[in-house]
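The chain below stands alone, shown as structure tokens; this is the form predicted alone.
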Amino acid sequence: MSVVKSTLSDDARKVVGEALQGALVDLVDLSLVAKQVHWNIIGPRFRSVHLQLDDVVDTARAYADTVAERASAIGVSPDGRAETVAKTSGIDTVQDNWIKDAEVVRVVTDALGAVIARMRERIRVTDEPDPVSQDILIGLTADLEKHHWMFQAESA
């Protein structure tokens, strides 16, 4: 059931809705992973990586809201519940307890890489049915790729 009537066809709404839902889940999980390692990082690069993680969280949270609101605008109910995120995210889980700064950099670089790969597929599938949603995904992916580059530079 859709309370909001979309300007997209039913087929286009289904494709785009799935892309936006997947993006939402990955962004919620990325923000949680980044915060988890943010709270538990230790090592000589603590401060610089700690602050860099806040930037990732800010990006993920801002775009999660944008993506969820776009889904609502096209008549798709967004689902950011913990259960949904746990079942469908493309990000590996992180260890509990303290985590060395070099491991944090690796974990976040890998998480960003996984999300970017999934976003690029979402960009591809939304090209024809909804360039507006595709544009949001393109901007998001550009920002994620910037974070990915910066974390890769941390491990060089």
The other form holds:
Protein chains: 12
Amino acid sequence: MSVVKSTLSDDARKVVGEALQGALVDLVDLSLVAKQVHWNIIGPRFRSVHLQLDDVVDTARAYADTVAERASAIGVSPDGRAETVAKTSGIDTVQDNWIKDAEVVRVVTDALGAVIARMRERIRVTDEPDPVSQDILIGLTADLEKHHWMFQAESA
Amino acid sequence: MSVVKSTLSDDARKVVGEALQGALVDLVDLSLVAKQVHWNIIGPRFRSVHLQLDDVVDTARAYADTVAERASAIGVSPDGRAETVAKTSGIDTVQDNWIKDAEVVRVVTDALGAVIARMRERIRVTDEPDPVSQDILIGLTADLEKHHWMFQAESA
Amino acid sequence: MSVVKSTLSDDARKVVGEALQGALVDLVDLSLVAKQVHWNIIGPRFRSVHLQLDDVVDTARAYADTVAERASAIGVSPDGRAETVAKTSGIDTVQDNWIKDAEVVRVVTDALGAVIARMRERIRVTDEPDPVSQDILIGLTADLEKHHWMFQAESA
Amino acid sequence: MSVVKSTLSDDARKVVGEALQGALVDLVDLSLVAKQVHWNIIGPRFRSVHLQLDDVVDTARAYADTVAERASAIGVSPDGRAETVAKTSGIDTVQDNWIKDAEVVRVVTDALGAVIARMRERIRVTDEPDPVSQDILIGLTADLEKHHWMFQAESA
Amino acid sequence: MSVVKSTLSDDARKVVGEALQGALVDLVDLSLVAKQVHWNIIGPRFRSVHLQLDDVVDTARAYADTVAERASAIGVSPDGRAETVAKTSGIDTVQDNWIKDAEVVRVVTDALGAVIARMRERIRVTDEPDPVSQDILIGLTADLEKHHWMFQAESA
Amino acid sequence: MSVVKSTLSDDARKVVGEALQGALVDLVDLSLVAKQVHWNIIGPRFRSVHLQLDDVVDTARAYADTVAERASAIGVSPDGRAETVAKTSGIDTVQDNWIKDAEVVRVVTDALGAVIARMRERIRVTDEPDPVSQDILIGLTADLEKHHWMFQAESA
Amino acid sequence: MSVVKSTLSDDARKVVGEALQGALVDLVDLSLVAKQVHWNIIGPRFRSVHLQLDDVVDTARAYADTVAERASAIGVSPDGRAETVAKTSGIDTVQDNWIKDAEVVRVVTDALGAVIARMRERIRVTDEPDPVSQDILIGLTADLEKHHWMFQAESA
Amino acid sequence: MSVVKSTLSDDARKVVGEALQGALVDLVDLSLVAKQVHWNIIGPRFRSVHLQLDDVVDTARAYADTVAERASAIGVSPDGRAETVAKTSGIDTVQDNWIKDAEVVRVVTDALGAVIARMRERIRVTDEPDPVSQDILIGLTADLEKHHWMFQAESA
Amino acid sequence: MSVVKSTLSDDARKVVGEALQGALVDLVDLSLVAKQVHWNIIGPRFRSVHLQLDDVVDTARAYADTVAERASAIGVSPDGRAETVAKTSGIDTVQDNWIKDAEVVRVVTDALGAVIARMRERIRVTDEPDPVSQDILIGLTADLEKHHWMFQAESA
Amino acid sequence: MSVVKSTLSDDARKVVGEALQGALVDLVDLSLVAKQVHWNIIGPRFRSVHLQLDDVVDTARAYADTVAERASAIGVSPDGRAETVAKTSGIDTVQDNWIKDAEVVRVVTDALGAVIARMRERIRVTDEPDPVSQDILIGLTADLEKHHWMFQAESA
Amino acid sequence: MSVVKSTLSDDARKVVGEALQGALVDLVDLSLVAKQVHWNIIGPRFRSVHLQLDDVVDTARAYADTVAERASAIGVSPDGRAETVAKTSGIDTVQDNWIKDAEVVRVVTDALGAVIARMRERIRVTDEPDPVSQDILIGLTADLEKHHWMFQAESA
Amino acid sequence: MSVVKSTLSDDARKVVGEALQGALVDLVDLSLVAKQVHWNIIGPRFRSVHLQLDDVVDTARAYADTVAERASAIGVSPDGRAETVAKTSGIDTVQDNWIKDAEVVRVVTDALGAVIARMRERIRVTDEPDPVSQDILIGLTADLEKHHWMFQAESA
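Show the other one: the form predicted in complex with a further copy of the same chain, since we just had the form predicted alone.
The complete assembly is shown below, putting the previous chain first.
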């Protein structure tokens, strides 16, 4: 039973709810991964990439909040707990310990690439049932793809 | 082998490093738990507690960063990944789904209480080996205890 | 005859113009209704809901301006006069006099629900004739649905 | 029966309450009229008058809030609903459709003139029963008369 | 003998000086009382009222300064010392220890009511001898009566 | 013939217009006198009084503008030209050349005293014909009397 | 060969890349044209239109950057060099020398009209291959059409 | 019985609670004393010391709030009422009436000296039972000793 | 005898002192003239020119201060009193009473032209004796000539 | 025929006008070139140089505006259109497509070097005819040479 | 003889005074060394390290001020003159002339390491005689060790 | 061999480089001297002069940076190390220990006088070889002479 009534049909809410829940987990994990390498990066490019990673964290945190509250707004309870993130994230586990700057760039490029691919799919499936949720996914994908380009350019 | 040389002895670094790593995990989890109930809270006190929870999130995120970078500064690689948080946090797993405001207040009071007890112990063990790290732990405990009081007062 | 030339065809302009005019009236009335209960609310939740209502007022005023100027931009003169609002708004007349906080939450939830349902329809009809106007309607519906969730959560 | 106790006598509250209710309706309507012509103005002075009108809107909205909350403060429930504004405003109905800049200046000058005349009377009748409410009416009249001068100077 | 020469006659200065001295004591005590319950409040409305009380403190502190400096400006030395406040304040002593939110609302409503009644009298007696001081008393009474309404609405 | 129509009667406008014109000239001259000694002051208290004088300049400039625009608002053309100020100001001519700090304090105290005495009279004569203009004169007199006290306290 | 990998197919990237490159050139030229007449405008409306043109410059520069970085993000190298702009812009060459205000309004209305028509086509062709790029084009077209309305209203 | 549960033992809470209660009273009184002489100071150094005293007030008010909320956080109800301050403050009663600048400097130096001596003792007794409260007392003592130096330097 | 010692020779100081004193008087009068027409302007361009004049006032006031303090810095007492300005300004007396917008533009263009011509001469004579003072005169002439262009463009 | 009258002689205006027109074209092109490589840069130093280039863009845009408005101020119509920039800029055409970071640094160093050499000549020729324009050219050359040093240091 | 009376005993003041004087010299020299290499650094990492060095300068300057004023506060005159810094600093003399980026990182790492080691000793010796001064030394050591980590990470 | 290529000839660079290096040393020492007396000043004018000295520090630090980076920009490595400052500064060594306010004013007046005399000479010698560097020296001399006047006025 849903506490918050939705203006979506049950079918639409199910599809959109899954897309938003998936997006939430990916974004929370992206913020944790970016912080992890923000703290552990070493190498001549330390400062530049260290700062760049906090831009990714800002993006990930802001959209995680937007996406979770969008889920609530359509009557779907969001789940962003540590266990849920650890189990269902679309990002590969990043190594522990110090990590060289070039490796950081590679890891973050891959993480962004994985999240973007899933977001593209979520944009596709939400088009018909809820253009409002889709618009949020489109906006965040634009920002993620901008970060993706910058990290790719950095390793070119 | 440590990449960043420490001004602490190996023994001191081990004790302090463990304290900081534990603090990091607790603070990251606190930020995730507070966000989880920030999104799922229902009841007449919704808005008031919803906003109060973001104050807890701000505190937890700011100190998580401080503590992780302090670990790096003494030559200990910090670990704030989702899996590590899920496995080693001192906070009980919070329920999923919508959650009533009074229950939210109880859950957060307990979470803060658990983290504070562990912080108090960390203050004790770091006193001798590193007063610099201890001072950071003292400062964040003051802030956590202030949040703890407010949530307790709310359920009085 | 239109003073401002439109890049839309006459048919498209008619459909989109009606959608924007309807949205304008609903948003102006929403701002007046929210202010009315902002001033007349009584009860233990006075301060919390009083402040929350001003968030609704800010949203309603900002989008009323955006929507009216969008109408002008496609060559359709907008009408936001008191008489027009009183006669064509989609929101039920709110009672006069002091009003209890729980009743305020119910009244505003209903007002938002009524406006959102009409906005959803406007999103549907503007999709083909003008994706630019539609994008504005999608953006404001996201914000209205967020307020709608919060007021619903508050009475859960 | 009044929910909020007043420090005024019943007679004083009646006189002052009517003055404030009248002022509220005039100010809300002034804000709606100024927005209406802000959106519909055409002619070479478009930008200059378009911006000037938003200054009038800011004044009208800010004082509408002050006056309504002053009514509440003396135990009189304020009424700023669309219907009430449409029926009891002291401002003549403004035309719909595009409107030339010189005509806009004339319309707003007249609207301000009508409101000011009523405010002057309200200042007179509140002097004895409530100098606190009177002081608010004096302050807003000063601002309205400043706008009035500027629009007159513009058409000289 | 007065160090600062006044533009008021001796008689006028005496009447106005007493009014300002009384206002100063009431405002300082109001700020202390509001802080006292700001720290000691408990109950479900804790956060909402806790924040609201700091708005009262801000009002009381700002006007206490204005009123004291106005006394100096007319050549009357103001007295805002703890002993003077304790002995001559128009506010009843507030209880010590933790205090429930509903009781806090009642206590502050009463404190504001007592201060307002005295301010109304001060407005009356300063009208003739010094309209400049009276204008300050009118302005602060408007703000106090706004707070008074909000706390009354809260317990309705 | 007046370009800007007034809501005041001809008699009232004459009385109020003269009061405002007189206030304008005094305030412009006060700003010039304060700047003159701000530039020419010498002595151990140089910095403290140099800064204090700019506070007077700020007050004088802000109210000169308010008063002149108030004159325009009641249909009276204000005159703040150098010649008019030189001929009709109520402030004694200040000496040229360097001037000792104690002498500066004396000169400014006298200038403020002279202006305040005239403002008090203007408050008296505008009470009946225009409480709106009177309220502006009351407000600026409060600020001038505050500066007056501070300069007197400085030479005590 | 593309340095930055795209999440788009080669066909999609070609269509979207051309749309973005075209938009970039139009926006850079719009910023140069608006600055040219910002500097050379003469006539009674000088100040008003001079300022309005800088609003157009701000819009054009901000979106030129967004569009160019979007091209990079999908793996297409953007080209905004002077020669490219001079050769491929969709805006007619504006005259050199001083230019009367009414003529400036006409020139900028035409320039905006030409760019908007091309943007509408770009919105159409990018809908299917890349809704993310399309969303950016929709957003900037809304802003351009708002400027277009204002300049048209100005010459009505 | 304590409403707010403490992480301190009963013995520790008693010692620390007394230290914080004492600090609260001293800081509230310091703020009242500094304001009293801020209003009543006369002499050539008026402006400089008048401003300096508001720096002391800012320090005293900010730490009074911190100390009172710290008491609440360890489960001890703080008491900052006028009577309590008048009776238990560690600062000698300051004279009423106008007071010469050199005398003000002496009075405030003494008041700060008295409070600092008691704070030093509070730092000593809280070291063992609660390093978190002690850290707050250390921080405020540093600020008080900085003010103390400045007033001493001023009378050297 | 000069109180402030100069790093310039007596001859240089005399030449430069006269240039700065002349500049001071012109700038003070420019600020008074611009305010005078700021208050008295009428006509359709009222708002645009009214605002533009305050830009001139800001420029004139800021440079008057800079120039006067530069005179002091080279040991020459500056004179900016009303009588001195009235007698020695290089700007023709502006008419009193309401003044049409086109006439305002002409009057201010002439005033700026007259001041600029004298500033150009001052730049010439200070080149050899004091490049530091000359640099200030060059900077302010650039700003005055920018205002001059704008007012000329306005009447073209 | 010149619309804006100049305080310069015809000969002086010709020389200075050419210098300013040349400076304008160089600065507009510098802003376009810097943006071009800002978008197309690749390599490990991507982020650092990407940001540094926007500092160059800010400098170039701000001074282009200053220089163009200075030309207008001396009665010379400025020309900053795309065709004019493409044909008369002193900067070599930069390559299209992605470009490696080291190459970017070389290209921008060369572009700055070319512009600076021309600016140095412009400073020389404007010294006699117009020290006001020269002062602007000197100021911008200082900033360009600072950027030039930084890019040289970067490739050392 | 000490001008400023201390709340410390003579022995304590001697130990703490020496610690603070040593800290002051080290911090002033650190600010000079960091600026020296900020100006002379060359190499591909120029911009990144150039900016990072100003963060070190900000830290060093802020704490130098805090430490010097703390010395004054305990009655010990601080000495931060160039000669004293040159003779007693704990940092090795840095080379003159241009210096490669990798060498800069090494030099600053060493400088920070040397200062930190001495600060650690100062924390140890001030613990007993003055926890207030110690707390300042602990706080600044935390910041220095954070910079130290970043420079070490940069050369890893 | 110079790493950074200069647009100046070798002879010009030598003369200008020496002027800038001399200016750098004087400005760094001025900042150290002003801080030294900022910390050690005693006497009734303590606060006023203490604050004024930080204005000097701000000026000295800002220009030291500008001058050093200007040296780098013309290919001359700047030297601002403690030893260089101690050995080559043009300011007499200031005494250690507490220092009375009147003596502070004298010391700083002399220090500013000595630096200004050297700056005047540097302005003279850089005029021909580099007007860009000269312009920076002119600008900073204006600011130093303003401080010089203020300290002289203070001891008059």
